[in-house]
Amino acid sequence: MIRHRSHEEATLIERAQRVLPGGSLGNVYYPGDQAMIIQRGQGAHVWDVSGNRYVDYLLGSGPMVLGHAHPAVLKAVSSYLERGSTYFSTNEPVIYLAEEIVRAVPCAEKVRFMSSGSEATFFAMRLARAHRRRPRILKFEGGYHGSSDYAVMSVTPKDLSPFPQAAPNSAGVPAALADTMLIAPFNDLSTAANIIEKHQDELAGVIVEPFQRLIPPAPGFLQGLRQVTQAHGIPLIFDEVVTGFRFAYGGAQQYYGVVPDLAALGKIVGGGYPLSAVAGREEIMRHFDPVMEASNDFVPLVGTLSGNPVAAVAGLATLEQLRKPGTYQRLFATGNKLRTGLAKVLHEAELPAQVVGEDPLFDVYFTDQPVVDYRSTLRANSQMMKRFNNLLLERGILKGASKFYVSLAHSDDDVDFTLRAFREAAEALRGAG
């Protein structure tokens, strides 16, 4: 693929530079000649304003598991729009969606809706604090839980502090908040359990991505985390914004067989529209109930678009498709062909690399050392990763800085096209030394 840039797209890029910091939304950043303006998406493909087509593994950062503009979602949303766009009040679609989440997600007894994953993880942590009446949360180094002041602690630390010390990864975060978070290494049950034991009287909860970015949990890690938190009555929070309805209909907690007390949901659950949720045990979720307003245990949550009916309709239509027999088998089969194909290509090119993740969600780390936690990812060659992503983009493959999201819309032709791009990119990397 030889990418061309039209005058129209070049003009839009210049306009974006004038009004958007860095000319982007801050989600993905394509500098210089790689800058692009996406115009539309259909199925497993997106097109930029210049008309270049890409096989899309970004998928809006994951929500579009059915692919872009899926007919069932379009029909559901279009038929609802004549009723209005939002009410700031309880409505039919959110009741139906909450009922479906309770049926699907093992930990879900009650549900409260928000608009973004960052809100969901933020309020899950606040709920735990309200329930336990304790100030501190334990999270895992390298874990991403959105953009709240608490969540940005030790996500991508440059200076590796001794555990459990936290460090903010953003300007503008009060230094005092670092003391409200404790940090443990992912997949190290012994260290995490020791921190929990030592600080059990201060801990409000433990939040974890059950599948941390790209790293699967080691055998027994989540089970051990469940046991130690349960022993001390500490709520365990799964951040399932990414994994919810992706690894299984019941999410990572169904896939890995470990049930938390609370879960943060997003991405797929909104069908491509702004919607997220906290779901969990009624005993903890009751802190959202307005009947608690007179007490010090009440957690108010007000959001103009929280529980938006259009987003709920899109979510319901998406979940209906995911419930069809054979759906997850098909998703995993597509991902497995891509994942194993990428591993084979890298091996044949004799590149020091490994493919990490699960079939629906994976990527490559350019290192021959095991990748089990954040610190082990630092051994990977990040410059080679950037070069590999750039080579793929030149060949019509769109992805983020990390992660291949797989959709049900990716066809055999898309997979074959992608595997050819993998081979060409790997050979170019090998030739560059």
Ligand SMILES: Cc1ncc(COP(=O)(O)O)c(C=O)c1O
Given for the second form:
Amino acid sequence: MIRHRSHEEATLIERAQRVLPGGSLGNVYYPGDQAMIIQRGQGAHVWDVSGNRYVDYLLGSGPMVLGHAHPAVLKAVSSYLERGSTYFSTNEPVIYLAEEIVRAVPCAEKVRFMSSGSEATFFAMRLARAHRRRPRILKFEGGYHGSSDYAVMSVTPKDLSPFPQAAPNSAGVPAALADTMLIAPFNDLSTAANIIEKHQDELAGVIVEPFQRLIPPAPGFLQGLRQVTQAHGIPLIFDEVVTGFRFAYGGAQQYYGVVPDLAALGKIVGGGYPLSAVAGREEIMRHFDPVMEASNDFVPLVGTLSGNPVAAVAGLATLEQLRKPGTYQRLFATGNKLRTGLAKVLHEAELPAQVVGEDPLFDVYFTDQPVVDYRSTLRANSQMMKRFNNLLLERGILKGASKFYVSLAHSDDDVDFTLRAFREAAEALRGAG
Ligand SMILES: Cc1ncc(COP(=O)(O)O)c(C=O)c1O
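Show the form predicted in complex with this ligand, please, because up to now only the form predicted alone has appeared in this conversation.
Below is the entire complex, every chain and molecule, led by the chain shown above.
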């Protein structure tokens, strides 16, 4: 496919440049010729304003696991809309959604809603601090937990500090906050455990993506973290914004068999609408309870759109689809075909590359060295990755900079189309040397 650009889309790109920094939302950025304005999505496809169709592996950065405009979600949302948009008060859909989260997610005894994944991780960390009455949180280098001042520590550091020193990945973060975070290498249990033990008296909690970006946990890593945090009474927070309801109905904690104290949920749980949640043990979640207001242990959380009923209805409709028998087998089978097909193509093209991830979420690293943590990702050839992504985009494959999200809407035809694009892109990369 050769993408064409209509006058209408070119005009919109110019208008975007005038009013949006970089002409973009900051989420995905396609410079110059690659810029595009999305017009609509249906199932596994999106179309830009010029009418080019893409097989979509960006999936709205993950929420659209059923595909775009799924009829069951559309029906549930549109039939709710006449009851209003938001009330700021407890409503029926949030109770049903909280009940479903408690049924599904092993660590969930109580649930509190907010609007974005960043808020969920931010409040999970604050809750841990309130519960332990201690200031510091340990996170892993390369782990992404959204955009709070705490979460942006050591996400993609250019200068590698010695562990456990944190460094902010954003301008505008007070330098003093770096001291409130401790950084450990993902998948290195002994270093993480040593830091936890050394700092146990000031540590409020440990936050981890159980599947960090694309990197699966090494055998025993999550189990070891669970043991060492439990031994010292330190809350373990799983950031399941990506993995929740994706790796299994109960998330990564079900899939990997390790139950944390708290989980941050987002993306799928809102069915494509702004909704996120902190779920966890009652003993910790009680700090959100207004009966605590008179004490110094209360964590107030007030949000205009927190627990929005329309988003909760979309989430409930999405979860209902996911509960159907065979759903996860199907999601994993589609992902597996793509993942193994991609690995085969890269191998046949003799490119130094590997596919990293799990079936519903994976991507390529252009290195033949093992990828186990942030520092090992730096060995990968990022220019080659950019070229590969561009070659795929030209062939009608839309994806994030470093992620293929798989949906239940991707058909065998979509998979075949994608495997053809993989082959052509890999050949072109090999040809470019
Ligand atoms: C693991 C993880 N945590 C938190 C977030 C932040 O979520 P949001 O973008 O909804 O603020 C993301 C977003 O991609 C994420 O991948």
